[in-house]
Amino acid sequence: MATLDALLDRQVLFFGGKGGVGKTTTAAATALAASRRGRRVLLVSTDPAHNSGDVLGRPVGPEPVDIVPNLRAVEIDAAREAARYVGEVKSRVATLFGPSILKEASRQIDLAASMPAAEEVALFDRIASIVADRADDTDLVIFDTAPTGHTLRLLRMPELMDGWLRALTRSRRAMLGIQQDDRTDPILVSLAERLDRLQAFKARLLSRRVTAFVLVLMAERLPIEESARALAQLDEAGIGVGALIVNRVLPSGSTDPFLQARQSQESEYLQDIDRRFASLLRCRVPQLPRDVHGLDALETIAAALCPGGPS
């Protein structure tokens, strides 16, 4: 069975899948394995139900914290990011408009901030910043993402925001009566900077030498079907899927009738996974006798995913 060793030289890894399949555990274990090999890793949780601190056995919050040498972790809170994002937009607007316009502009910004998609836009902006501005002290960023549907919406955001920013640029040019960007106009300059930033993120996201998506599932019908849909949508978006992790595979050899029945069904699903995802690198992680909590337990998962050892 394959391993994730070949993916540890990437710059960005996204771990995604149906809720409850073990994305956080496998993402954290991979981050730990990469750090043991000398790669400087930032583990980023974007799941609203943050569990990375529970799995790591260390407090993790909105600012990066050291876990072990070469490994830091951070949990991004969408509501907090939305408040920060709105504050930054208001600050920029305050430098562009006079008092007569500023009050109405602030009201419109607050109205937009109350929309359901506001937190997703703010979260995407933070993810894009982390990827595009990967710090000099970080070799690999690993994202532990929210359940599949939410993650796929975020990853489609570049296309949506690209069109929106270009439309705003055209509107501003028409208002000024010009054909090209005016580098003296602060609004056009701001729009051009955001578009450049978006393009930089999009280029990294679509580069299969830089970024890979890791699908996590269990050998059960619903996770298999959701993974198949996610694979099709990621492929359509041009995002490379680097591997598929089948988590919590039952140990063989039990004489218990119940476990034997479960293993028989699981065996069928494992064959189905091998058939339907034959083109992907596939890893299996065994079911452990206890919950995964703390670095010692994570080491067991890390050894299953990346057995190559330190370089």
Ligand SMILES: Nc1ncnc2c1ncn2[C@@H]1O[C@H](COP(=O)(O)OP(=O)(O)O)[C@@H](O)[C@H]1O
The other form holds:
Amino acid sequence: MATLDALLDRQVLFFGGKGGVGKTTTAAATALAASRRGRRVLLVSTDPAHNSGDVLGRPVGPEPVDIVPNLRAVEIDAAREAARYVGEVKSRVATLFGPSILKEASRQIDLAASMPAAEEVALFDRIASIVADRADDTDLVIFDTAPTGHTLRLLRMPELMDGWLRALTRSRRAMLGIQQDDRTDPILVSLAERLDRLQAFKARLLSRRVTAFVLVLMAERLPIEESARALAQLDEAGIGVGALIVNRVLPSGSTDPFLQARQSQESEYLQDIDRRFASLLRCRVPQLPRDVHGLDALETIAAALCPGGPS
Ligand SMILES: Nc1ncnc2c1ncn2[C@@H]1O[C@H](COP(=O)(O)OP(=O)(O)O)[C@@H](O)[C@H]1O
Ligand SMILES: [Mg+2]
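Would you generate the structure of this protein in the form predicted in complex with the named molecule, following the form predicted alone above?
Then the entire complex follows, led off by the chain already shown.
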């Protein structure tokens, strides 16, 4: 069976899949394995239902905390990012146009910020800046993401934002009555900077050497269907799927009739997975007797996923 070892030298890994399949567990285990091999890892949870603290066995919050040498973890929260984003927009408006304009614009900014998409945009902005400006003290960023649909929308956001920034640039130029970029206009300069950063993010997201998406599932019907859909959409978006993790595989050889029945169903689904995802690297993680809580249990998962040596 394949292992995840080959992915540990990437710079960005996204772990995605249906709720409850083990994204947080396998993302944290992979982060631990990479840190043990000397890569400086930042584990980033973007799922509003944060539970990385629970898996790591210590509190994790909105600022990165040290877990073990070479491993830090952070939980980013869409509402908090949106508030921060709005604060930044306001201070930019204040510097560009002065406090009286800010007072007028504030109501509209607050209104825009209360739209449902605002949190998504702010979260995307934070993810993009973590990826694009990957700090000098980090070799590998691992994103433990929200259930599939949400994450896929987020990863398609560059296209939307690109179109939106270009439209804003055109209307600003039209307003100033110019054809080309005017490096003296602060709004055009700021739009050009944002476009540059977006391009940098896109280039890193789409590079197979830099980024891989890891799909996590269990050998059950619904997660299989959801993974197949996600794979198609990621392909369409040009994002490489680096591996598929089949989590919670039952131990074999039980004589208990109930477990035998479960296992015979599982083995059909495992065959189905091997057939439908034949082109992907596929790893299996055993079902442990207990929930995965704390570093010792994570080591067991890490050993199954990344045993070291050639995969
Ligand atoms: N291989 C495993 N063996 C036993 N329990 C597991 C395993 N993988 C995950 N779990 C448990 O399943 C639950 C859901 O896992 P989690 O990683 O939080 O899923 P997700 O992040 O996809 O919602 C947790 O209680 C976790 O401890
Ligand atoms: Mg989770």
